[in-house]
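Have a look below at one chain only, the form predicted on its own, in structure tokens format.
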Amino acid sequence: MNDRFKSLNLPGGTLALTDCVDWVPSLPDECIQLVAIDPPFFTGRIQTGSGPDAPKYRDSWAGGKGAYVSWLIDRIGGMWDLIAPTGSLVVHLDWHAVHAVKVALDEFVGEDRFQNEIIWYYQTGGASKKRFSRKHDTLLWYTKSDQYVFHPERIQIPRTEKAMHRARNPRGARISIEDNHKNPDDVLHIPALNPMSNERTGYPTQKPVELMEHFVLALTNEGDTVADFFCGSGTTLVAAQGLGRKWLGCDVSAEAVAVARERLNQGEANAL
């Protein structure tokens, strides 16, 4: 085993303390259906979390936001070739660096690889008075040939109720009465963990297992793998494991992988 990582086998897939920039090349080409990351959004900032001995890390790059897309596209390259011709990657991100990592996929892995922008909504956090209050998360969605899985009546939403007033309305009736939920549009309204959630690890950046559910359900198929390689707390693995899939996971931070494993242990202790 290369001596640059340790890795951990547990019974829903493996978790790694390690860079993935070490670990991927170990790992056979079109191996997973899914790579959802969630790396350091290049805030310029030390990300804490909360508890007496908050984890943090690092989000800044000396050579300023060229050096952290080149980064980022270096480990998005060994990823791609582990994507299986079916499947899918997804990229969370926010303002600060989405836009110039979109262009620099696009050039990567090319424009007609590209599906969605897809828009996280939340409304928690404080209100701006100097801007339009930013609460909103972006993440890219490519995927690797025109052969891909997508299940969009697993996360159907419910029409509004003005939709449905017009399908009672004769002259106005678009669809049926009975039809009462559609497929889901680019934008998702999933609240951001509060304060008191009780699936608060404590650990900074945290997102809701809610969210990486859409993706599991939308972009794969039970037994199938999904990985994320910056898995920080463990939601994506979370998600996955949850849902009847086999999971990858690594991460630099060894309180993150301490907290992804607690959760993922607990996790199968409630699926028995």
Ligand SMILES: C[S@@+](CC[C@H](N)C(=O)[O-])C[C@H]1O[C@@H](n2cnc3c(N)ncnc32)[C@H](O)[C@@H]1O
The other form holds:
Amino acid sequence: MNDRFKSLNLPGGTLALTDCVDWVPSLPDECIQLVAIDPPFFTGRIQTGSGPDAPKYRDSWAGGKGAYVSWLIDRIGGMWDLIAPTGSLVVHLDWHAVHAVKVALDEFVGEDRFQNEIIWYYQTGGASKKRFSRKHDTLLWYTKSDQYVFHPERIQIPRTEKAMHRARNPRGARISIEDNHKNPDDVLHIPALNPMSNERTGYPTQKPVELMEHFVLALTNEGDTVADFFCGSGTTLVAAQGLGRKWLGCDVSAEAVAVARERLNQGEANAL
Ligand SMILES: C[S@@+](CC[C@H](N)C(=O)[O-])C[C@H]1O[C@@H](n2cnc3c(N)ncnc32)[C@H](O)[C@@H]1O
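What's the form predicted together with the ligand like, now that we've got the form predicted on its own?
Everything in the complex follows now, all chains and molecules, and the chain you saw is the first one.
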């Protein structure tokens, strides 16, 4: 066992308690089809979950935004080498630092590797009186090469009633009446976890499994490996396991790894 990290092999993959910067160099190059990470967003806060002994993680950097971006790019640099030639990197951020990380990533991996800025519109309640309410996160998608796995047909969404009305009208028809689904665009309408959701673990900033299933289905095939090196409560790993993919996950927080381990051991993904 390497004394810089503790790792645990479960039936679907490996979970490690470590700073990802220590674990990533020990993994073989080009072994992962999708690296999907949801790192701290540079909110300047201690993120605190819910329930007794609420889990927490620190999301502030003494050196400001420049220090944060260098910290993150340093870690993503090692992850990039692990991605297979047909694979993808998805980085989940929000308005606090996505602009600075996009500039740094374009420079680091090459602007030509950038595919999409995907908006996750999470439709939570509450409205700001000071500015337009902030209701979305941004996910940056880069591919290792031009020959990448991409299956939008697996995540099609229903066409709107308006589009289907036009399909029924012989003069306005641009699509056939049978064609009632379409490939999604770069804005995802997926609800955030509500406080009563069975999926909720109490871990701070937990994301919905449905969001991560979207990327796992579109960017990988069954049997491929998916990694999340800031796994938190293990949402990406749960999505990967439920869809028949292998997974690798780590987090620097023992609380996070304990929650992820429980979710993965319970095979929760199969029940969703
Ligand atoms: C936004 S949360 C991830 C939430 C996760 N997607 C979920 O659904 O539960 C970010 C996570 O990154 C972890 N983290 C922060 N620094 C890290 C590092 N250097 N290596 C690994 N994990 C780290 C934090 O402990 C936290 O759990």
